[in-house]
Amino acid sequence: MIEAASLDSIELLAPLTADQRASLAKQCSWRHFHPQEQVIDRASDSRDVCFIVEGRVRVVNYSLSGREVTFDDVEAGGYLGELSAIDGEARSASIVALSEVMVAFMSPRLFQQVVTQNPIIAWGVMTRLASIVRSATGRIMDLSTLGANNRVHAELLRLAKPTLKSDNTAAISPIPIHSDIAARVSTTRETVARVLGDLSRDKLVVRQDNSLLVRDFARLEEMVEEVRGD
């Protein structure tokens, strides 16, 4: 068992005092994971909440044929697993480490106690769940209404948006792997490669060091919205 570290980097727990976070840290189970190691198996009986203290993880599911479906990546400071801690039901997805990862596992009982005793934290959980629902609704619409090429455009737009600059450029870093994008939008690596090749020839995207630079964010956004009909 790894000695308890600090929960000070966890955004959800920021409203607590340092002493309160230290007390919670001592009540968590701590584990280190290597890249590609499974943090949570969807089939497990665990209902703990996972606080990502260091590293980066991916939320995934697998079809009966073994095809990977990617839902989201979560960086240090985030958390996962609250659904099972809230309703006691089975896990909805698996979690895989993308880098060296340090995780604090908090029991459902303790998580429920923290949430019910701290309205600000309860509001933070509700806000996150609302965000997940909105994101899922958008993805369902994209899968239902957009062709494969357009779904790749939409995913690039989503990845680029947080880094949008005043000069209408945005950088996706690190450069997304074709198979990762394919897993997010339910298509093939070959389709992703072809779409990125087309965007590169049209000078909308360009590789820059370890980033994919979107040179005209507004144009990429227009391409997506024209097809969506928004």
Given for the second form:
2 protein chains.
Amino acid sequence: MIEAASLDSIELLAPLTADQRASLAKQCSWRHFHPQEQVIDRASDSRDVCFIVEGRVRVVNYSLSGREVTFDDVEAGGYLGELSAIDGEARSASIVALSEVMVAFMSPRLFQQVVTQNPIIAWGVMTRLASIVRSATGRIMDLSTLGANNRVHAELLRLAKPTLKSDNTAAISPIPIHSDIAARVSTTRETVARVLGDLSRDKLVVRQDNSLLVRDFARLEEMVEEVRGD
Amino acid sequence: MIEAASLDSIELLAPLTADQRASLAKQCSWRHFHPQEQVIDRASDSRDVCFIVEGRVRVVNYSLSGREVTFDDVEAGGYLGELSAIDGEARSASIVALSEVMVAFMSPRLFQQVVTQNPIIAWGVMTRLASIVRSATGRIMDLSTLGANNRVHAELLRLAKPTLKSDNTAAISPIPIHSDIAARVSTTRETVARVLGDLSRDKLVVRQDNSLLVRDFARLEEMVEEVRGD
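Switching conditions: you have the form predicted alone, so give me the form predicted together with another copy of the chain.
Up next: the whole complex, starting with the chain shown before.
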């Protein structure tokens, strides 16, 4: 346990006054984690909501064979672990620190109190859950209808999209790690390496300094849409 | 448009008074659908929440190649379509009537008003969204880590579980349609037929009158768990 810091950077709690946030901060348990440390073990009994005050964490699950399946990354200002706080059920996944991380753990009881007393915050929780459902639905569709190659293409598009420029190029920076992409799209590292090799040979994607440059975003998009049908 | 019926059977709205529900019912648009009719077209602009007052509907998506991927079935007393009402974004899937269906369509504005004025209802919406996220996460894990055969086994377990008896048998009734199972677990009808043939040959599953009898539930469970690692 460490001294309480501030929850002022947590987007969900923005509708509260600074005083209200300070009072909540004192009622949370605060912990610091190093990179690769587990913030929440899937097997644990904890039902707390985790507010990420500093750093970045990843939601992850493992199969018996050791295959890693990753879900969202959540950055400072965000929160996660709300499913168990809402329904009282066991954790659906583990949470791992990707950097030095500062977390405020809020009890399910306090979370319910905050949410039910503040309709705007309740609506914020619903909006966030809706976006998780949408991204899960998209992933189920991709897993159901796309081959592994196209899923890698789709993941590159997702990573590149925020940096898309008017000249139809985009730069993914830093260069993504093959095993990270593999865990996001449920395939092997070898498949990711092969697909990136093919794209590189076709000059669709090139390494440039510390980033992966997508040289023809529209073409890559077509390759996925032809199969996906969006 | 038809005359307003009652929303008294809608579980989410149980915390309201009968008068409040009657007033909401008058503000909804009411429609009747025949089996196989689309209640919501994915491509439509509608953002309404659908309360299922009578009958049963299915959430479904199609890939360009025509593969059907089904999500939840929702029965009388339930609701769906809340994602678009919450975030204002396009529909994530279509909704199809499985029987004669009576639906009350509530505008996103009215839905937001009901939810933000009633913390218990807001909590109910969150609980339902949490359960959708859990089932989607489970499906993503199954698609990522199980082969098609084991996914069919897992679906049979899911269907059989509510009827599991102390003698380790369970009966799925009516006998599920191969194409329905295929769309639920993202495989082909042929694969479902083959897996059911294998199970039948091993006497694990037998047809009996109008139901599919699982003769050794524990063994079927083992077959999935060996691979899934739960």
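Numbering follows the first chain given and starts at 1. Superpose the two forms; the largest set of C-alphas matching within 1.5 Å is the rigid core. It should be emphasised that the depicted structure is a prediction, and the values quoted were computed from it without experimental measurement.
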| item | value |
| --- | --- |
| Between the two forms, rigid part identical for P176 and G81 | no |
| Angle, in °, that the smaller rigid part sweeps relative to the larger one between the two forms | 10 |
| After superposing on the core, C-alpha shift for D167 between the two forms in angstrom | 4.0 |
